[in-house]
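Quick heads-up: it's one chain on its own, the form predicted on its own, in C-alpha cells.
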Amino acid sequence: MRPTLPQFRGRLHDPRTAVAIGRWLGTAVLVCFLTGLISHFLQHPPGWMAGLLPTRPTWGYRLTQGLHVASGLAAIVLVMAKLWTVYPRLFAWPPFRSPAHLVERLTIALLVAATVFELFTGLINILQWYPWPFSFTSTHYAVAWIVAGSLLLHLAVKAPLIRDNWRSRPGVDTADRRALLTGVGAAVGAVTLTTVGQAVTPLRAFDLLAPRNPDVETQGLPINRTAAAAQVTYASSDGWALEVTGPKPYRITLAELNALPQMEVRLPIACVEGWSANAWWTGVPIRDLLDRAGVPRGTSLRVESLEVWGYYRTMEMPAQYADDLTTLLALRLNGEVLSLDHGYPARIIAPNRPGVLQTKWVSRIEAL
C-alpha cells in the first residue's frame, strides 16, 4: 500500500526550478568542499605536505575558513529550497522501477543523507557543541568525500535533464519561479550578511546571528578554550620556565624572555568556527630561541602546552613556520600582558595557521 504523504502539486516542483537552485547549491558546496580541504590539510598535513604549507599570505587561512563557514551556512538555506522543489519525486511510488532506477534512487538517498549530516555537524561545530561520541574533524572530513563523490555521480546521471533545463525559456519561466528564486537569494543574503561579520571586519555591525563577535571579548579577541577548561591556573604557571631543546638545550624564565629583544607583529588569528580578527602581538621570534639552542634552519618543532588535556595539547610546526621571522612566542596582546585565557605566560602566534595550532600556555619547544 502506498504511504500517505503530503502532496505538493505546485508548478514550481519542476526540473527547471530544481536546476536553477541546484546551480547555486553546487557553487556553495564546491567552495565549502575546497576550503574545507585547505583547513583540514593545514591542521593535519600528510607527511609529504608538511613542508609545502605556505606562510603567506598571512591572512590566507582567515579568508579560506571564512569562506568555508559562509558557504556552508548558505548551503543550508539552498538545501532546504532544493529539497522542497524535488520533494514529490523523493517519495515517488513505486520506490523504483528497475535495477538501474534503484541505483539512481540509492545515490540520491546517499547524497541527501551525507549533505544533511555534513551541514548539520558543521553548524553544531561553529557553536562548539559536540553531542556525538565520534571525532568531528575526521568524520567531517570523511563524509565530505562522500558528498563530493555522490554529487558527481548524481550530476552524471542527471546530465541530460540538467542540460535541457539549464537556461530559462521565454514563456515557460513564470513570475512565480522568479519570485521563488528571488526569495531564496534574499534568504541566502540575509544569512550571509548576519553571520559573515565575524570574519569580514567591515560587516561586523551586521553580525547578529554569528556565535562570535571578535570585537566584544577579552583583550579584543574571542576565547574558544578557556584556562579553566584546560585546567591551567596562575598557580600552575608559578615558577614557569620555557624549555627549549636542541644541540644546546636550555631553560628560560619569563623575566629573561621579557629582557630579550622584542618584536611586534600584526597578524590575524582565525578559528575553524569561522571567526577571525587582526591583533598586535609582541614577543620573541621563535627563530631567535632556536638559534640560541643551536637548532639549524629547516627544522620542524613540537610545541607542548601546560594544559592538562586536549586534542591540541601538543602541536607540530613545520620548518617554514619555525623559520618565519613573524612567528613569535608571544608575551603581549594588543599592548597588554597576555591574560590567562589568552595563554599567559606565553603562546604561539604564526602566519596563516588555524587558531587551534596557535598553542597557548607554552611550556616546551622541542626541535625534531
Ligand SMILES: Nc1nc2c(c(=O)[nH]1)N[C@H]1C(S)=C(S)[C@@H](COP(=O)(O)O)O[C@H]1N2
Given for the second form:
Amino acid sequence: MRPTLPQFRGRLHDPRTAVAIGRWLGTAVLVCFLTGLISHFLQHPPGWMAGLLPTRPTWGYRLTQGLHVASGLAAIVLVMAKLWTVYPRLFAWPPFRSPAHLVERLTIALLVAATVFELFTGLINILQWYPWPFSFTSTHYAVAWIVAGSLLLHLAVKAPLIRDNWRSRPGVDTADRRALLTGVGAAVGAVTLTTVGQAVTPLRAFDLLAPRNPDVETQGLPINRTAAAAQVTYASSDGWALEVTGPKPYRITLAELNALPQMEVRLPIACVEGWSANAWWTGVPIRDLLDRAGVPRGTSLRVESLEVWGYYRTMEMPAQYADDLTTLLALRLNGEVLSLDHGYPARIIAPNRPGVLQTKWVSRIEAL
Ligand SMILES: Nc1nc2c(c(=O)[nH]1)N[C@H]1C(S)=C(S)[C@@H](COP(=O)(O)O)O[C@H]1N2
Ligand SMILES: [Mo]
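Since we've got the form predicted on its own here, give me the form predicted in complex with this ligand too.
Full assembly next; the chain just shown is listed first.
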C-alpha cells in the first residue's frame, strides 16, 4: 500500500537545478580531491616516489593546500544546496523500481555518506579538533577514494540527464532558479572570503571565520603545536648539541652553529590544516652540515626532535630536499632567535613541504 508522502510543489527541485549546482560541486570536489592527493603523497610518498617529489615552486604546497581547504569549505555550502534540491526524491514511491535502480540509489547513499564524512572530518581537522579514535590522515585519504569512485558511477548513471539539462531552457522558473543560484554563489563567496585569509595574506583582514587567530601569532607566524604541548622546555634544550650522523659523525653546539656561515631564505610554513604564512628564516644550510659529516649528495635523512611524544617527532627527508640550497637548520625567524614555540634551539625549514614536516626542536640528523 502506498503510504501518505509529502507533496513537493517547489519548482527548483528539478534536474536542471541539480545539474547547475552539481557542476559547481563537481568542480569543488575535483579540486579538493586532486589537491588532497598532492598533500597525501608529499607526506606519505611510496618508496619509488620519494625521490621524485619537487622542491619547486617553494610555495607549491602553500597553494595546493590553500585550495584544498578553500574548495572543501565551498563544497560544504554546495552539498547542502544540492541535497536540498534533490531531497524530495527520498520520498519517491516505490523506493526502487528494479534491482539496477536499487543499486543506483545505494551508490548515491554511499556517495552522500562518504562526502559528508570527508567534509565533516576535514572541517573539524582545520579546527584542530580530533574527537575520533581513528587516524585522521589515513581515514580521510581512504574515504576520498570512495567519494571519487561513487561520484564517477553517479556521473555515468546520470549522464543522459546531465546532458539534457546542461543548458538552461527559457521557461517560467528561470528567474527563481537564477535567484537560488545567486544565493548559493553568494554563500560560497561569503564562506570563502571569511576563511581564505588564513592562507592568502592580503585577505587576512576578512579572515573572520577561520580558526587561525592572527592574534596568537608570535614572531609573525602562527603556532600549531606549542612547546608546552610537545613537553619541550628551555631546560630540555640546556646543554643541547645537535648530533649529525654519517661517515664522520659529530656533535655541534648552538654557539658553534651560530658561528658557521648563515643563510637567509624566505619560505612559507603551509600547515595541512589550511593556514600558511611566509617568513624570513636564518640558519645553516643542511647541506653544509652534511658536508662536515662526509655525507654524499643524494642521501636522504631522518630528523629527530627533542619532543617526548608526537606524530611529528621524527621526519624523513628525501635527498632532493636535503641537497636544496634553501633547506636550512633555522636558528632565527624574522630576524629574532627562534622562540621556544617556533622550535628553539633549531628547526627545519625546507621548500614546498607540508608544515608537519618542518620539524621543530631538532636534536639529531641521521643520514640514511
Ligand atoms: N617536533 C615537531 N615539529 C613540528 C610539529 C610537531 O608537532 N612536532 N608540528 C608541525 C606543524 S603541524 C606545523 S604547521 C609547523 C608550524 O610551525 P610554527 O609553529 O613555527 O608556525 O611546525 C611543525 N613542526
Ligand atoms: Mo601543521
